[in-house]
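There is one chain below, alone, in structure tokens, taken in the form predicted on its own.
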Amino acid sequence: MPETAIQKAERLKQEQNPWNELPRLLASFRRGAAAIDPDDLSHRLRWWGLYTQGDGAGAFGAAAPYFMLRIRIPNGLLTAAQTETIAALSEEFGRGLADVTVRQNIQLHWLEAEALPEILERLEAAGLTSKSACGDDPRNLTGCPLAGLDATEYADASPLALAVNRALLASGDYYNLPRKFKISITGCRDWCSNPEINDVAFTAFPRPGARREDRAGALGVPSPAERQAGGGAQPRQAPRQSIEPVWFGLRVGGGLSNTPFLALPLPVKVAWQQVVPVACAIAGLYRDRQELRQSRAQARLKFLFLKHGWTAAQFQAELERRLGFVLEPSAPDPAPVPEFRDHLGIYEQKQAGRYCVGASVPRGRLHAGQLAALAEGARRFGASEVRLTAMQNAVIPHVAEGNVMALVGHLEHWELPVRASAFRRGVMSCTGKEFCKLAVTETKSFAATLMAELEQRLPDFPVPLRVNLNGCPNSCGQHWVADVGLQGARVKTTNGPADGFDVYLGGGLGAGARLSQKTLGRVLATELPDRLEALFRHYLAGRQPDESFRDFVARAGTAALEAVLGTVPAAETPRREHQTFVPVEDLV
């Protein structure tokens, strides 16, 4: 019987750890794209953040002789020097483009194979890597970009995010997971890193009566023997109690794609010193679940709950067996009141006389000059730091009060506005078929067009909205948790198939989190400005005082809002022999 796709993927992971294959891969890159082994192209390169780039036709096209490189940036923390390095690489090798992702990474496009050795070497010299930015391994760890700055935060959790990042990548223990594995660690009150849609999320909450102690040696990693503690072993002593005046809530199993699932809270509280061992233990638990290696479409951690009948109690029991100690019981920490989590504007820091300035990066797309301008602004007016957000924006911290307006002017000169419209703040986009081989519609350029149209039609719209665009059902642009989610579709017209979107309404995270509901299908992209204008005017006319768009959608109902949006155009059915779309979440 021929080897299936998943059998091949699992065999290749068993045969080689791609993290150890970089010297061989670099040698093949130097000989050009034609010299790269097909199995490297289709599998191993992803463990180094590399995908082949599409030819612009998305799922209906083929691969082009170029690569996308995703740079791993834990917690979104960059220095000005690192930002300058990325800007220079974009300018020299990537046609001047760079995209900020919803996981606080940066992606470069148009890279030729022969340039990859120099690119990776220069990233390493700058203290950056693309290791584990893609592939079946731990993806970039997300956290609050204002960690250590926000006067209202429960704790600066960025040291934990960096410690977990080091622990997971330090050995070969976690390179071979069933699929991607996403972790969020945040100490902020607003949950701006979207913990609800991560495989594992640690969210800080106050711990009354705790006191700070010396952190030295506090973030140690458990030994392999401790990680694999057997079921009959006596529980070992838990790591010392928290050195910070916080506990962390623990949620597991979150994820989107075309089977969205909000993370389940476990009824425990995790101490500061326990975060690293707990994260490693969950990664090991996930790695060892053979039932999740039978279908790549159902291989994420959430499918233990969705398909295999696991409960939160069963997961906790297995986690504690691996840890060798029992986590302290606690009611799950409550989700925060829904807020617009974009960090745009000017914020006073906890450090006296210092401010952080958040700039809009519309649709997450930067050109090399803008990246260099962020670095320049951080050097001239801040402390040489740049921070990326989960809403594809950028923050420059540690700005003296007297320099704030000079920095604002500098950023706005480079079309990185600090003062932005509701739509410029809220429009987010995945890569789309411009570069992605899975997408069925173009998203980046259309996002810019849609944003400009809505700004012109509704210039004083008072409420920031999340309008998230996806080129396919994989939900890299997170349409399930947006006020308005647009999922790419093809629409039949008299002139042939055209780009369009299914319209989803009413999603959002935080307290009362809910997934958006499909309200209208197969809308031509060219018709969306008219239809969304009508929808938003209907909201302004009919909302109750201070009613959010999400709550308005729930109250009005999708049937009534479908009537506002209009009729449904006929849908195109792509010819199967030309469709290469991979369903659910494979390859993303």
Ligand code: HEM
Given for the second form:
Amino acid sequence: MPETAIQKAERLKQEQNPWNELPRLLASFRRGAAAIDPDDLSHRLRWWGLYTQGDGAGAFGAAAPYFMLRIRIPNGLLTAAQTETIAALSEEFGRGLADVTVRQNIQLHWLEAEALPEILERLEAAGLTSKSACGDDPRNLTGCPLAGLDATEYADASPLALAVNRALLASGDYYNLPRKFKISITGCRDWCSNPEINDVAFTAFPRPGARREDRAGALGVPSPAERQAGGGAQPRQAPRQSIEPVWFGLRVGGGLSNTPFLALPLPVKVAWQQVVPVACAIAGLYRDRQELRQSRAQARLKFLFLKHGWTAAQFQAELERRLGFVLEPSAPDPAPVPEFRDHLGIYEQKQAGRYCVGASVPRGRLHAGQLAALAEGARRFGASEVRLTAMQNAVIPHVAEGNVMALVGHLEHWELPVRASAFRRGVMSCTGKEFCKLAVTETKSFAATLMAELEQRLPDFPVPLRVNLNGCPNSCGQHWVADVGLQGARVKTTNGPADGFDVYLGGGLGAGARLSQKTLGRVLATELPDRLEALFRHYLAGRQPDESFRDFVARAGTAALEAVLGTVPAAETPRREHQTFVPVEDLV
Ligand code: HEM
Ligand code: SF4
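Now that the form predicted on its own has been shown, please provide the structure of the form predicted together with the ligand.
Next comes the full complex, this chain leading.
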């Protein structure tokens, strides 16, 4: 019997650890795309954040010998120098594009095989990596981009995110997982890193009466007692500020794709120094579940609950068996009241006289000049730090009060506005047909068209909304958790098939988290501005005071809203035609 796709994927992972194959891969890159082993091309390169991509106009495979590279940015934290390195690589090798992703990464496109050795070398020299950014392995660690800055946070959990990142990547134990494995760790109150849609999520909550040493221990920083005794690990990274110690709530099994599942809270609380061992133990638990290696489509951790009958109690028991200790029982920490946390604007930091400034990166697309401008802004007006958010935006922290307006002017000059319309703030998009071979529709350029149309039609729309676009059901752009989720679909027309979207409404995370509901299928992309305009006007006219769009959708019901979406009103403003493939220079 011929080998099936999953048998092949599993065999390749068993035969070789792609993390150890870099020297061989680099040698083959130097000989050009045609010289790359087909199994490397289709599988192993992903362990180094590399995917083949299309040519931007519909061709894939040998006709499009280009790569996309996902650069892993734990907790979204970048230095100005690192940002400059990525900007330079984008300019020199990536046709000036850089996409900020929903996991706080940056993706470069259009890379040619021969350039990859230099690109990876320069990333490494800058302290960056693409290791484990794609593939069946631990993906980028996400966290709050305001970690250590936000006066209301429970803790700056970013050192823990970095510690878990190091622990998972340093050891060869976690390269061969059934599929991708996503972790989020946040100390903020707003859960802006979307814990509920991660395989594992640690969310801080206050721990009255705990000692500070609990926190230092996890980082290898000796406690005062250890220091007195002359022992303890060498400091690897000092805590960045003094904060109250916390517990972490633990959720497992979240994920989207075509089978969305919100992570299950376990009835435990995790101490600071337990987070790294718990994260590694769950990675080990996941790795060893052979039942998750039978189907690629049902290989994520969530399928233990969805398909194999596991319960939260069973998961906890297996986790504790692996840990060799019992976790402290606790009622799950409640999810926060939903806030629109795109980090846009100017916020006072907990450090007196310092501000962070959040700029909008519509649909996550930057050009190299904008990326360099972020670095320049951080150097001139901040503390040479740039942070990326899960809503595909950028934040520059540590800006002195007297520099804030100069930075705002600098960012606006580079079309990175600090103030933006509801639609500019809320539109997010996956990679789409431009570069993704699984896509059925183009997304990035349509997102720009849609944003401009809605801005023009409803200029004073008062409520920020999440409008998320995906080019197929895989939901890389998270349509399940958006107010308006658009999932790419081909629509038959008299002139043949055209780009369209299924419209999903009413999704969102936090307290009362809900997945969006499919409300109207196969709407032509060209008709969406009219239909969404009608929907948003209906919401404005019918909402109760302060009623969120999500709550309005739940109250109105999908049948009523299907009728609103289904009637295309005469457009109140002239239509702009949407081109499926806009030349790249027009996109940036
Ligand atoms: C079976 C195939 C795939 C599935 C099921 C899938 C699913 C997903 C999901 C659910 C996310 C959500 C991110 C989150 O957890 O917040 C994601 C992220 C993403 N996916 Fe995919 N995806 C697939 C293939 C691809 C391909 C082929 C591409 C492009 C070439 C792609 C590009 C992205 C990007 C850019 C992100 C952003 C997040 C990141 O930095 O990790 N995906 N994917
Ligand atoms: S959602 Fe589909 S089209 Fe968009 S990047 Fe993911 S796999 Fe590609």
